[in-house]
Every structure is written in structure tokens, then in C-alpha cells.
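Presented as C-alpha cells, the chain that follows is alone, the form predicted on its own.
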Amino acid sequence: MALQGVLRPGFVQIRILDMEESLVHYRDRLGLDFVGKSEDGRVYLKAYDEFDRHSIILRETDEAGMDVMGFKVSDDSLLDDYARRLSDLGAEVSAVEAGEQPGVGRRVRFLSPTGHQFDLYADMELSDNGPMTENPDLWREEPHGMGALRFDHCLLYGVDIDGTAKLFTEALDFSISEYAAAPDDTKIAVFLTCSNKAHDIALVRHTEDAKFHHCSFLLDNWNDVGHAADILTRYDMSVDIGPTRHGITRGQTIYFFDPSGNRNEVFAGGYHYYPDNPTRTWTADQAGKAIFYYERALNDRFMGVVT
């Protein structure tokens, strides 16, 4: 599949309450690599199988949640066109200068109808510790912790998920791979992709805007999800649910919380999407099976706890 335009999720900046506790969580337990700390106090990390300089940014503050999610595009020349298309659809668009994050070029920022900030960018320096490219071994340094391969996607909560989905599909050329709907066909959850992944971002209808449900990290296989569960138990980490499986996307998964209350997911598997695929749909009466395929029921914490 020849990817052009928006390529993939590139980074997420997460608000955390205590940097040292969060570093233990994201570096030692999830298994991310420490990249560096900037003068403003933000800490940068990456997964071992990512080429770019960083994918996770931690910012210490007094309220947990998400500041911004960034998507990488194939060429800098596309940024101005995306800015115009977003503006034409009524989005508030601004510019972020090159260097606001170390090693990152200029960014186009837009505010979605659900109150979330998103960045588009084309240039980020390559990591000094990225995957090998000449006669490459599986990894440069042995994975640690849960062995997260990459930052994969976010699930975000807000009121007008239709408006946010419209920006992604009409301005940024995403596709809706799957959704769940109420009996009147009101969408209650939307899964969007810019690649051949089952989703690169997901949206759930909620009574409050700008809420962060989780950021997700890819693992290699189902056994690694079990290994993640072993780590969660060994260190008495707060687990939401799992190991289990989704009906939507088919991913094998476990959910848990960082020390600040932000939810994380590690997962493996899931189907591959292609633009000619029909959209998969779920009805509200099957929402439990859609989210937790084995349990076939939702839990209140998964649906209600957001930052």
C-alpha cells in the first residue's frame, strides 16, 4: 500500500503529576527508551522499534490528561494544503514553530470540535538508537519491561465526535474502518485510519469535551500481552481490564493506569484495513461484545474514567 499524505500517529504529549513516578512507569515498566529532557522540563521517550527521535512526551503539571497528539505527514509541502482544508471546514488552525520540540520541524496545529489539539508535521530527526538498517538484528538493545514496539493510537472522548471525524475524513483523508451506533444511527464510537491498521485514532461520544481515554502501544504477540500482565501484577500496578480481546479491531489487549491516572493500553494483533474494505458496524445492544469480546459486557471504569 503506497502511503502518502498523513502517514501515522507520530507523538502524544501527556500531562503527568509526578515525573519520577512517571519515568519508572513509562521507561521501566512499559519499556520505552529515555531520549532526553528539555529546558522546560518535558521528558522525551521512544519505543525501541521506532526510527524517529521520540514519540512520547511527558509534561509535569497539576492535571493529568493529553496536551496534543501529532500525526506525521509524508512531505512538508502538504502542511499548508492541510491547513487550508481544515480552515475551510471551520477548524481553528495555528502554526507551531520548528524546534518547539527538540528535533521537530514546523507543525500545523488544529483544534477539533471535541476540544482536542492535533499537530501535523513532516520532519523529525532520526533517533540515535533506532532500529538497525544494515544487516539488521531484531533489536539494537534487548527490549525491557513490556517491550513496547511503538506508540500506536489514542482513544479520545468528546461531544461532537461526528464533527471531529469529518475533519479527519474530509480534510485529512482518513477512512472510517469501524463504528458503533445507537438504534437511531447516532454514532457512539468511531474508529479512523490513515493506513492499513484497524485504527490510528478512535473517538467515543461523551458528555465532556477534550477528554483522554488512553494511549496505546503495540506489542509483538499475545504472549507479550500476558507478559505485560505479569509485570502489572508483580509491581502492583493499577489494572483496568484484561488480558482480553476486542470485537472491534480484534486486538488482544490489557488496559492499566499510569501513576497520574492516565490510562494506557498494550495490545497485539488486529485486522488489516484497505480502502476498498466495507465499513464494519456494531449495534448498541452488542457494545459489550464489541469492546470486550470474551466478557461480552462493559465495565463502568472503562467507560467512565478519563483524564
The other form holds:
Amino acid sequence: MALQGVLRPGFVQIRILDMEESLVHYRDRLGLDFVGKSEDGRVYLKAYDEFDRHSIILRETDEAGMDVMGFKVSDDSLLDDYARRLSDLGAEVSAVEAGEQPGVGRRVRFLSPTGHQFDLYADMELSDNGPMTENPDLWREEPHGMGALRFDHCLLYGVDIDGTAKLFTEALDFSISEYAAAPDDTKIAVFLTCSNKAHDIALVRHTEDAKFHHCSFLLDNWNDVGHAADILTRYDMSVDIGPTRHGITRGQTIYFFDPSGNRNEVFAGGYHYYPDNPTRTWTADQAGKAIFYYERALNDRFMGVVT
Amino acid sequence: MPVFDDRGEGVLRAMERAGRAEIPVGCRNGGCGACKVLVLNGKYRLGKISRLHITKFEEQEGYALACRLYPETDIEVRPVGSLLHRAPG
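Next, report the structure of the form predicted together with the partner chain; the form predicted on its own has already been given.
Time for the whole complex; same chain goes first.
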């Protein structure tokens, strides 16, 4: 098999202000399945097309934002090598014991220059409610809510995005699929992939570190993005922008906020990336089209509002 | 000019429905701090908010997020938040 090493974003742990409201949002509106609640109060959810036990973890506290984003690695034997490579590049690396999240093996944790925590892990129990594998139907039960297929990626904000991007490219073998740069060549947004996807994580330069812009969920097609928009209006949910399309990655998208102000995206489409592809670039004077291909203008809320 | 929160939906959404743009509209859900205001007078209740943006001390001083600000009498507010740069403190 060709795809080895870091496989994909596997989970994100999000801080929320109210568990009941958040469950209505992530379970009933986005359409995730409830997996369970651990003794410390964290709630675990998964999308219907994911095999692993969980992908979204909600932790109730008095601040919004992201605790940690986890990437699944193809083999446990690679974890120590990644830890060494991260450490050699100056990252603060620590260990998270198996079982800190139910059903998840040991994790290598690192702190990025932009102040974000990331975990690498190789083992997570398979869900007993994952996609069928023998003569598989499309789904066990028809998707509900927006019908999110999977947790797909995060966009994170911080100061030294070059430093964080360097960890992902040099220690974890990610590629930069696309970036936008200021006239002096300073990168203002970097899109990184470890797979065939146009991005698995994105970074935007910002005045504050450790900020969470959004976590994103994949939908099947443009009609489903429209259906998501219908749900947002029906339930009077807080919309940021969309439905629209990104120039960068070409994804068809809509952005909205969870009940604690954390931004979510649901999207469809986008190109396929291969590691031999040249990097696509955008100049600052075309930033509007890069971010919102139809509007061709940036929006202050999308650019500035983070948790 | 007064804005009526006649649906109990909070100051920010009432302002939005009235087409008033004096207070920046961010996440609308207590998380981002864009709609931070100082309440100058009146009685109100503050819903759940991210403490990154309003500390308990600030809350006592009359700071609030307009999206989670539920007036119990007429109130007067001064916007102090921003979409692009979080207000200090």
C-alpha cells in the first residue's frame, strides 16, 4: 500500500460551554452519532461513514476553542520515530497514555509553534456502528441532519505558521498543496496534506496563538451543502457565510457556528492531491477569490472571528 | 434609537433583525468576543459565555457579550469588541 505514515485527521477535542445544546448541534443538526460519555464528562461522537470508534470529542468548560487535534498513523512502530523527528526540530513532545480516551492507544503529543496541541496515535478500536464491510449497503441507517460523512480537517490560527508548517512537512512528511502569500512572500495561509485530499490541516497567520478557526465535515455533494443550509435556516442557527465555493481547494462550502461559537464547516468536492503535484499559490490581491470564489471578497467575520 | 428585544433572543440578534450594525456580529454564540459591550445602565441577565472574553471581574464591572445579553429593563450599551482584534482585557 502506498499511503503510509500519517494517514488522516482522526479526532478533534473541542471545548464547549453547554453539553446539552452542543449535543443537539453535533448529533441532531450535523448528523453525528452519539458514541458515549466518559466518567470525566467528555462526550464522544462519530460520523456515519467512519470506521473508528469516535472522531469528535466534546469537553464542557467555560472557554470555547480546541484542546487537541489527533492524526492517525499507519503503525505503532512509527510513533517513536515521529516523536524523535519532532523533538529534533525543537517541538515539545510528550506522551499520552493509552486509554486517556476510551478505545484509543498511546499517543505522542506535540505542541506546535502556533500554540496548538496535536496527537499522533496508531490504535483506535473499530466502532460497532461503522460502515458495513460485507456486501455493504450505503449505510446501516439513513444519514440524519446534514448527513456528515466524516470529520475531515481543521483550520487553525496563530503567529508562526511557518514554524508549524515546518513540523508537518519535515517531521511528519506532509506536503503543502496550496498557499497564499503577501507581496513580500510572507505566507498568510498554508494548506497541508498527508493524503490524496487537497488539505488535511490549514494554517492562517494571526496576531494570537492557539486559535481555532473551524473543524470541517465532509458531505457527499453540492445538493447536500444546500440541504445543510436549509437546516441552518430552519433551526435559526448562526451562519458565517455560504453556501459558496473556495478558490483554494475548490471545496463547495458553508460555514456556521456551534452553540459555543466554535466554527464548523460542511463541504463537498475539491481536487485530489498527489505528492508529485506542484504547489498552487495565490497572491494577496486575489485573496478574495482564493477564499470565496463566488463573492471574490473577504469577509471580516470569516477572517477575524476565532475561538 | 431604541432596539426592541421582543423575542427574548438577546441584544445582538435583535440588533441584527433591526438592521443595526453598531455592534460587530461574530459567532453570535458567546465564544468569540466580537460583540463585547459595556452596559452603561439597566438590568439584564448574561447567558453562558467564554471566559476568555469576559472575566468574572469584568462581568461585575458591567462588561457583557451582546449575543448572550438578555435585558430585563431598558438598557444602554457601548460596543467595545471588534471582528479583527479582540479588545484588551
